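One chain is shown next in structure tokens, namely the form predicted alone.
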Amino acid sequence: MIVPRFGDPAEARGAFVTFEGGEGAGKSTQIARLAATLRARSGRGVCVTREPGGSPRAEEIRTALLDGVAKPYGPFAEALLFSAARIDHLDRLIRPALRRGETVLCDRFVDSTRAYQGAAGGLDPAVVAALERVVVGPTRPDLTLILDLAPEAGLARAAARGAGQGAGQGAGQGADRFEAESLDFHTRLREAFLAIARAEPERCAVIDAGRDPDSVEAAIRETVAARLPDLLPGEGSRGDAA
């Protein structure tokens, strides 16, 4: 059941921040850093999660997706599986956390479906939008940070990350279903994320992920302070870091 976030003004409401970008952009690292900062500074609970995944059932679907189980059936089948995982994730984790007034930091959300299965995968945008309306409803991010990186650099990072992980790491042992796509696919992916940012500038901010991690972290903190000042009270900002 979809629970409106904005339907009851008396209902406690947290902040919903999503991180998007291509492979190897450093989302996991930066989410962990922002979570630590918010826990120390905001006085709110902070929930860190990811898609696909974030709840037990959704994590099972994640394993299948990254193993490429749905790929032979095309982008629509993949989008349906992502939607099934998202329904469980929203119902069991994201919406309850927001109702408790927590800040939710999510590694990927609807924009990844738009970019991966839609723009890069060739699925009709109208189909993607219809799935989004049904599955997500009004539970939209307050801020989306798009970590932008040249696909060649991102894939090199992802390959190095996979090579550095030992046995028992699942998809981390090698290129997963999406990392293994062609450079052309990842170029379309980057263009899709930048197009989303241009279309929704009030929600999205583009962060240059080609810099060192400390500089990226500083840019993210500056953007969060400017866009959602209640999360980082007293943080001086000079505007967005896009």
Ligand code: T5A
The other form holds:
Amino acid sequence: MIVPRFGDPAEARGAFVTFEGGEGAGKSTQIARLAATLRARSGRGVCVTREPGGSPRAEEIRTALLDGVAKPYGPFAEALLFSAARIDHLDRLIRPALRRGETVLCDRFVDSTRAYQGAAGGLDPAVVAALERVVVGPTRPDLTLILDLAPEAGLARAAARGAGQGAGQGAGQGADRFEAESLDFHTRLREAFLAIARAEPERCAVIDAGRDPDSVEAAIRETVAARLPDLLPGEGSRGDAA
Ligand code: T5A
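Alternate state requested, the form predicted together with this ligand (shown: the form predicted alone):
Up next: the whole complex, starting with the chain shown before.
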């Protein structure tokens, strides 16, 4: 099925915005803030979701993945499980919401597979691209906000949150399957996300996530206003704020 892109006058479709970046970069924090702004300002429905997960079946796969059940099988098998979760998530939640004209804000999507299983995990990029083609098809993000942060800082944030709140979502106590990877792995991740942004500048915007939450929120809001002005009418276009 061909889904017209956002703004296509022939058939309205909601906007699809994804948040990407390393561990603890602040995606969940900023998605909640942007959702509140959009609900107050845009007049469109806003659907907040995440990967892996977002639909009941995909949440079950999330639990297994973050508990490390698939790790012994290697990055290809993990990518297949992320893809299985994504198929259900797209069919059950993302595509129906877009068809209703809603704005979908998704915490991680295909760029995480490219970065985690591909660039950092060592899975052949051609395999990642082939999976993406068959799983996602035309349902591509209109805007991807890449929250960029030194991995040491992100892991420290995630650890501090874990210490304060107990288990991660879908994982046991302490670091989950991916948080527990080496610093070298997380450094490769950061480079991979920045490389994706360089390769697809029309879709991606890099946000400096090392600042305080209010400053990061302001930068995201400015970027959304510039890239998808229909979502924040009257906000003006002052260019990207990253
Ligand atoms: N994965 C996922 C793959 O390997 N392949 C895939 O295809 C997909 C889709 C998901 C894991 O799965 C992997 C990637 C991940 O490892 P997850 O628990 O959803 O697991 O992991 P994250 O997406 O990394 O979620 P986190 O919750 O760890 O990070 P967030 O959402 O980026 O950060 P957030 O907002 O929860 O903030 C973390 C802490 O920092 C504080 C917050 O209050 C919180 O305590 N904070 C800040 N502190 C200071 N300054 C700021 N600006 C702050 N912003 C937030």
